[in-house]
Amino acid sequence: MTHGLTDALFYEKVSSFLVWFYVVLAAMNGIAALYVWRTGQTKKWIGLPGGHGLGITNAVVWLLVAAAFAVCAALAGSGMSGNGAWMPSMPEAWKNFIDSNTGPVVYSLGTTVLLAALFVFRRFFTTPAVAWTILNLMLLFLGLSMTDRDFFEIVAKPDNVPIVMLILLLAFFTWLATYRAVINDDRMERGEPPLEKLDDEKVLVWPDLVYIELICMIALTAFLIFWAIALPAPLEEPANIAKTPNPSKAPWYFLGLQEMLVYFDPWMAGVVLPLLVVNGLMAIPYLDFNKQGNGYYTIKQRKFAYLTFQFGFLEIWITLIVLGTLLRGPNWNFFGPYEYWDAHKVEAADNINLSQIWWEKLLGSSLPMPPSGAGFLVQAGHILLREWLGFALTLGYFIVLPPVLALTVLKRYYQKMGLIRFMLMANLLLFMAALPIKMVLRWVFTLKYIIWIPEWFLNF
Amino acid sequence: MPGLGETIRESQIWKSIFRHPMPVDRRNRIVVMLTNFFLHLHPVSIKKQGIALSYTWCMGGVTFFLFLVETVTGVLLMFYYRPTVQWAYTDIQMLRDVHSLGILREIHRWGAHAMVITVWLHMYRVFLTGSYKPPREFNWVVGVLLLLLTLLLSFTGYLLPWDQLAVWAITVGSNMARAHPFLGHEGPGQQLLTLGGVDMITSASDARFALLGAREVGEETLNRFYILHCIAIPLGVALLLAIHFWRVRKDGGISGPL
């Protein structure tokens, strides 16, 4: 998209748009400002010395961060004149460590660590003013990196600004059901009833929710018409079959499920996973016996359904969509978000299968594969032979697991749900939880395939 | 003398239109959420907590309201396309440039990918709330279905354009189905379907075929696409959106504590 452009000209178009960032920026911070001060929250956070009782409240401190951002948004409009130089940017050797030390595992673990630390120590990272500067920090790191170009190739492509959106909704909306959640749990532990029941008298639909539905509806057809207007939908050159873009990629909401393909085949990553994800979906309210927590806010009443969620759709649905459309770039490479999309990128893919680690590392033999053209028995004994490990691990981990689980750690949940609902929620888990196992054994042993079965298609 | 407003408001024509008075007191405003037709989905009064923002989040309505959007624009924009490989490009490029109502387009595909972010919003306020909780277990799984034919929605859409992006999309999408157990022609399990010798499932009959309505993303794709896009899949998402409306009401309202 800026392909083509001069330095000069990228600068003009990245400053036209980061001056109105910063400007909002700004203002959010000092509406914030004033509405703490209005609302009687002012707090003092940084007492001085003196002894007179003054000291930097949080209102002081947010009106000066709304400062900061107004000299970062003059700063920006330096770069209308095409010199970058004095535009606020990430230093050039973060950028680079950042590019050097990411890659899927430290990505995987990284928002696999960060998402942890968020939930269990979500009493401080609701906190309004956490959560708040949690905010300005990541609109501050998107306005920084916008500079780069590799960064804002990635970013600014018009089909990717929707996860741009995504990640901030999800970010506001996380904390928000957050924040409650902790509100009422709290009051519940105290014997009070949840937030939600304080507002239990009735109120006519008539005007109080046509009104809300009206307000609704027309301010979202001004910020759709302001996006249409400020940003045209892509529209690339024609299609030619003959020419394969590189990388090929299916929309964006599809791409967690692209990305699996680096751990599965494709009849497992295009079909049976994301049919289970639809049935799995499906089954939730059959599976969860919980009576507690329905209709208002709650983590602690429902902690495994909670997780279990979370585990699902932020961790491996939304991080494998985040990684596949920012962070995977030719040949389906990673790349830093700083780095350059390098087709001629070269990554060793030397991974090996469960039956050659057995056959060929362990025993120092070759693999026993079926005689070309012999029947369908004798394949099927050659293969039986050649991949036994793999069929024994797979069966026991879909067969012997379950019951194990039944008997010991997930026993109340067999006793509450009986054998068929435990059976299916049970394997569903384990469905679920195989994507991470097999990354970390990819990662690790630079396994391939557990099964693997070129003969009739069927590599698990 | 009566003026303007009131005497339109007194008209007969007025009168049969609108078979409640004006909204102005505690009655007519019970009145009105029963006789309108559009209002009729609402109840008539609602728990204060049942429209709190910081609640509901509004996503459901949100998605809604962009499907109407989507219909809308959707309709106008076939006045101007033509799914065929020679005009379907041709047709968007000159929406662009020619038409001063090429915003029609931006609005449509911008409403498309939020139309996707607002339904999962919308489960995830459902699933933290529990909401999915008896006895609203049944609509959760029309919902689950909802989202599966907006996906598809976008996902037939996306082809419609006919570039690079459009089409190496759906190309790399529906590879999928050529894996697809049993019924793909790569797929574990297809050379188990086989009749007197002879494969059943090859690539000319295989479940990517069915999608395509060919062996590669062409001609007869753009036309299976088209039809799903603007009649079959938004004649699936009508019914079950007018099951999932009535199941909200039927089921309590929306949820709150007990």
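Residue numbers count along the first chain shown, from 1. All values reported here derive from a predicted model rather than from experimental measurement. Definition used throughout: the rigid core is the maximal C-alpha set that superposes within 1.5 Å between two forms. First, how it differs from the form predicted on its own.
For K291, a C-alpha deviation below 2 angstroms is recorded between the two forms after rigid-core alignment. Shown in the overlay between the two forms, fitted on the rigid core, is a CA shift at D208 of 2 Å or greater.
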The other form holds:
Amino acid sequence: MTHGLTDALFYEKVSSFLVWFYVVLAAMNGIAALYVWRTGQTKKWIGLPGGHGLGITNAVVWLLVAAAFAVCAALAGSGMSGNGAWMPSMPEAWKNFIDSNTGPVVYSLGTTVLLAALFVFRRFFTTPAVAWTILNLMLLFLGLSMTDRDFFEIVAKPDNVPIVMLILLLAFFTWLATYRAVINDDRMERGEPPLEKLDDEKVLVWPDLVYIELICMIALTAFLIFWAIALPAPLEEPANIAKTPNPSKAPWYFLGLQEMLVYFDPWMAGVVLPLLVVNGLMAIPYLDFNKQGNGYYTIKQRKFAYLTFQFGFLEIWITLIVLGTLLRGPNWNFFGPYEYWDAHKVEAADNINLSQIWWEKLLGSSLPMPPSGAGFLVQAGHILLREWLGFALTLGYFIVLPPVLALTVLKRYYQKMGLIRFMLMANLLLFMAALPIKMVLRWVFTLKYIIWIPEWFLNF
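Here we have the form predicted together with the partner chain; I need the corresponding form predicted on its own.
Only a single chain is listed, so you will not see partners or other molecules.
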């Protein structure tokens, strides 16, 4: 906990990390400058025509970036004396702007718009120099933000350090796969085989593959040993029923499910949706009718599958994990990246069910509730009367909408897949889309449940 440290001790702690952080960034850009200069791959590097002379110019640019990070490392070292005045940091006005203009709505919609832009302009963003620039900006943002106590306490927490690393690794491998897919799409438009076909050499398990696996195993073991020494495991005191952590969070890989509990009932977020994800993944080989794109990276030949996966994995899963890990604080309230996690912060949650909107707000009458001790049939009758609108919308969503899709926007898929496969795929897609739809309904109309059945502890 850094809030218990004096300013001098805090700056000394942060400075010891930032010095090496900026040194690594300087070395990284220095190697990039050397690579550009020695290879002369200017056109491939920046996406512009030019020869070796322009390649030297690009090398100078990255060399200047390396020098700038070296200067940042020297300035960050000034914090060793306990004075952070010279340490590079995010301006207070920027931090206040980010905190005051972020929330679950901005975060979710912003990430959706960002992913859409990355897809539409993928040819530009996958250019190595553009991707390298974005990586430098991401790391610079991280370094400048680490001098903020609240940001540092969240990101540098031993539980969250692997999450930050996983985010960077995920961004890198997503870029790499998309980069190769763009190249393959261009090659196949010219009538050339994909890149994977060029590397068609037979590789033996012994000794080639076994040697590679052995080297990777040794390297990973050494890395984990050094990591365990540098960053001790975040062991806490034994569990105590009289002292519950606030916030009480699941392991990082379940935080997406925990975030879903904000919008769905526990049976839906914790049982139904995970089961549908697992069964949907198992059903993919039986639903897929497109024989193209097997064994090589491509987007144009499998655009529908690519968009479905990227939206389902990155937007509906990864962004929820990041949200739950870094931005959900005490009482599961949303906190800005630089906002103090105040346990006394209270946010009004004036949510309302669809049946309440219909009966109380539109009709001005009370909800039809079954009398106490009523039998099953009486309860069922009152529930059907009270929740008829929710049942109608839900059944229309899952039963009426798939045939409409089959006759309109997804007509080509219906003709190739047939009735059973198409209906299964359509319902899996509709269940996946239910999460962002429910999130929007909560934000716009403060809608809690579409179907509210407290008598049977069943809500949707």
